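Take a look at this single chain, the form predicted on its own, given in structure tokens.
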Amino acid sequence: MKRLFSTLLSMLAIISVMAACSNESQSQESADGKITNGKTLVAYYSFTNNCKTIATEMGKQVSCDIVEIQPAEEGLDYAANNYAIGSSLISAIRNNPSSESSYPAIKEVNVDVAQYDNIIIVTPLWWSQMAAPMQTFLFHNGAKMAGKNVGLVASSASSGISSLVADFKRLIPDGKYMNESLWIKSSQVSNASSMISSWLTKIGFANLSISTAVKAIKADVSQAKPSKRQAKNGQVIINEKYDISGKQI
């Protein structure tokens, strides 16, 4: 009797010693900024529609909600007179980028970023700079995203991205940064498939496939309340103009 509770003991303390190891392990991992087996938020904004048709392609290859940030004033013309308005909101956020009043005005996001373990932005380049109506957005939401995996999809004609690098982390400062963004040129655009394909292979998420990430959320789906989740074969699809919950965005 004596030896059986000793070797019980024995398989306990083994087990203890496993389960601290794998812990230590997903924590390093999530240190490293490497996207988790989480809940994913892709978070959008579009003038050409170039970021829209990269975030669609992103939502075919992940298993993620899609949000589009919107300007509340609609039918502004940014490209008119050599896009002389998105100057004007860029001058304005550089001027005095802590101040709420130098960010323009978006449409309400009914989303709580607080629920994602990751978190990929994707947005164009605006005269060196991060587009406006983003910059709002993150202004509003960065500090949220403390803690959170977060990556960044760039998409601009020709210059180059390190300003706008440079605005993604001053607007999440505490976020845990993929290790690498993706710059996606205008020209580059209808060849995004791959790109996103192997962006996602470097930052590890290759290991989590689109079939495993839809069983967790079938999963989740069973012991929830019905929501605005569409089925097909059998399969979750979740509506990009829904959040995880189930509310209409």
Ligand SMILES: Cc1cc2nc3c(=O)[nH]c(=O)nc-3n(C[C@H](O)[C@H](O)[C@H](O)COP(=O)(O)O)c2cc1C
The other form holds:
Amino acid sequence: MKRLFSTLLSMLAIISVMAACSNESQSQESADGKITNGKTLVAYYSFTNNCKTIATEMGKQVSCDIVEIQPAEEGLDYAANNYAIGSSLISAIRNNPSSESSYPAIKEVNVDVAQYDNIIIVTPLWWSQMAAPMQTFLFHNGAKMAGKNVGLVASSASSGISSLVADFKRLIPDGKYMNESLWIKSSQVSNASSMISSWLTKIGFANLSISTAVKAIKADVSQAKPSKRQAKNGQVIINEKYDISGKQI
Ligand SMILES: Cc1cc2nc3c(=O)[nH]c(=O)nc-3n(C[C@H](O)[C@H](O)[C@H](O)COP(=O)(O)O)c2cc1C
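With the form predicted on its own in hand, show me what the form predicted in complex with the ligand looks like.
Next comes the full complex, this chain leading.
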């Protein structure tokens, strides 16, 4: 009887250990590729301002820092002559993606991606690929995003974004990809606010309820400190939000 009891006890112990292990792996799995409560960076490049609008809208819904990627050479018209410059920049990268010299120079970006837990890339599509200046940023910083939750928002006129998603994964080889990218066509940019909000819900953005709460008390914001938007070295916008009592959230 005693032996039977002790056998039952050890079986129970084994079952509890197995259950604990499976719960742990489940919670690790569900944490993969979702925005968590840590610091969030939104990095965007925009030639005709669609992605700028999208990134700005993202900043209204997510507590984040926003950084703009800018080509070193100013004033280029990437769309002129049937998109000739954009086309040759993309061809150079396609022909030799592993060489630094294939990527167009960008202005120095004053941000340390290592400081962030969640990174959202907002970029236009050029000739079915990721726009060249954003590829340059990721060529230099993608490896530092290993293990971070990385999300992609892409805008095109009409082309599908699967090759651009492949660029994203090539340039951030070890990211924890948010399991759905958001595609906003240029004709849908005016609807970006609701598309972003649905996407954030889908990827399980933990802070969404806080941002929504901020919106819900908008009527009383006269008593709250206004949101601060500071440009740091002309590039990173710190997006701070305050609740009605003036406490930073
Ligand atoms: C050089 C270049 C190439 C483009 N190639 C495509 C394309 O192949 N397919 C497409 O649907 N849109 C293409 N577009 C349109 C942009 O992807 C689209 O207008 C996007 O919303 C622009 O974002 P932005 O305003 O932030 O620059 C191209 C635009 C440029 C400038």
